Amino acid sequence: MTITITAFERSPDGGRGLARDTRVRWALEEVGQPYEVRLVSFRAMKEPAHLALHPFGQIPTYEEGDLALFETGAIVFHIANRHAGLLPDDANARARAITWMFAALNTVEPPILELGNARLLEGDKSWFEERLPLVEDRVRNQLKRLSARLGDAEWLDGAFSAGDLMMVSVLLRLKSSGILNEFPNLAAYVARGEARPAYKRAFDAQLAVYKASHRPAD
């Protein structure tokens, strides 16, 4: 069965790899598992057809024959569960990577988001001077216990797993702020990630849906 996934039609995050089918592309690369994209665009998002997929009407959804999911997680998960390549073979060994997939998304990057929209929405109000230090402690505070848990170890784990590639893929929204360089490790960290040949060729995927998207009409 096809595997299709739907990614913007025209990205917001500049080609940076930030938008979150990148994610999706990065875990079917790493399975070698072949996949087609649906472009979507900002107003198909909000249309019945796209809110059947995605109650939300948010990127990415997953369609493999009669299985429609969403949310990132889910999908990398159901991805990393039925291919080999993305969770140990050891019950408990696999039990650790998913509980790193959850931390990625429920602990370490709500801080990071707060701090993205704070600089892309609040930049203009009178308080923004004053609550932006909290919002970046906050986000330190998140990543002084991952780095002290990470150490000099390559990944989180053991061998990289769906946990390695939520939280890179999480951590990777820092690397403009400056902030992940205060971590030497996990900016490291970030970077084997960023090297693995399965995340660059979702990089390029996506990278590529960017310049289309934006190149001149003739």
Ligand code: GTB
The other form holds:
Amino acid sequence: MTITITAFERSPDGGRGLARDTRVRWALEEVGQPYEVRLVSFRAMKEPAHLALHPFGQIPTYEEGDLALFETGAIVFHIANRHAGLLPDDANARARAITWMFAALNTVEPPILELGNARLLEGDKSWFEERLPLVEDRVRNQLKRLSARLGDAEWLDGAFSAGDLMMVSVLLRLKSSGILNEFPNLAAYVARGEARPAYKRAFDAQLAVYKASHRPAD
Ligand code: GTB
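Could you output the structure for the form predicted together with the ligand, given that the previous block was the form predicted on its own?
Okay, now the whole complex, with that chain kicking things off.
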């Protein structure tokens, strides 16, 4: 059955692969599933056809036969659950890998999103300079604990899993901030994720869309 995901027609991320379709592309590449991409404009995202797929009018979505999903966590979990390669066979190891997916989305990502929002939306506020270090420290607090847990290990719990895919995807948002480099083992962990052939294919695919949509008019 054909898998179709949605992605930004014109991503505002400068081709850096930060929009969340990259996580889904990466998961599909890891498990070797071909997929198609339907590009959606910001306007179309809020229209009934897309809202029927995604109640919050966002990307990515995932369609496969009768099944339509939204929420990157649910989509990556579905892919990992259905195809070999992203979750261990051992039941306890599988549960731990899923736990890391939740930790990435529920514990590590929120302060990172808050930092992005502060920089993007609050730069003109009188209290911006005073607040920013507080927000940055909330990110550091989580990274400190994550860094301590990862230690010298290659991945969070044994072999690479959907937990690592999600955690690396979340940490990638920090690359331009300098904060990631304060934790050399986390910076190396992210680099290991980026070096995976499946990540590179996912990244290149989203970059091709970005380049096509930002090509100067002939
Ligand atoms: N919880 C949902 C999920 O995990 O799937 C969140 C989905 C989401 O945030 N989608 C964003 C979206 O559709 C795109 S990925 N936004 C349009 C809208 O809400 O109208 C988030 C994102 C957007 C832009 C950048 N960037 O420019 O760097 C990075 C990430």
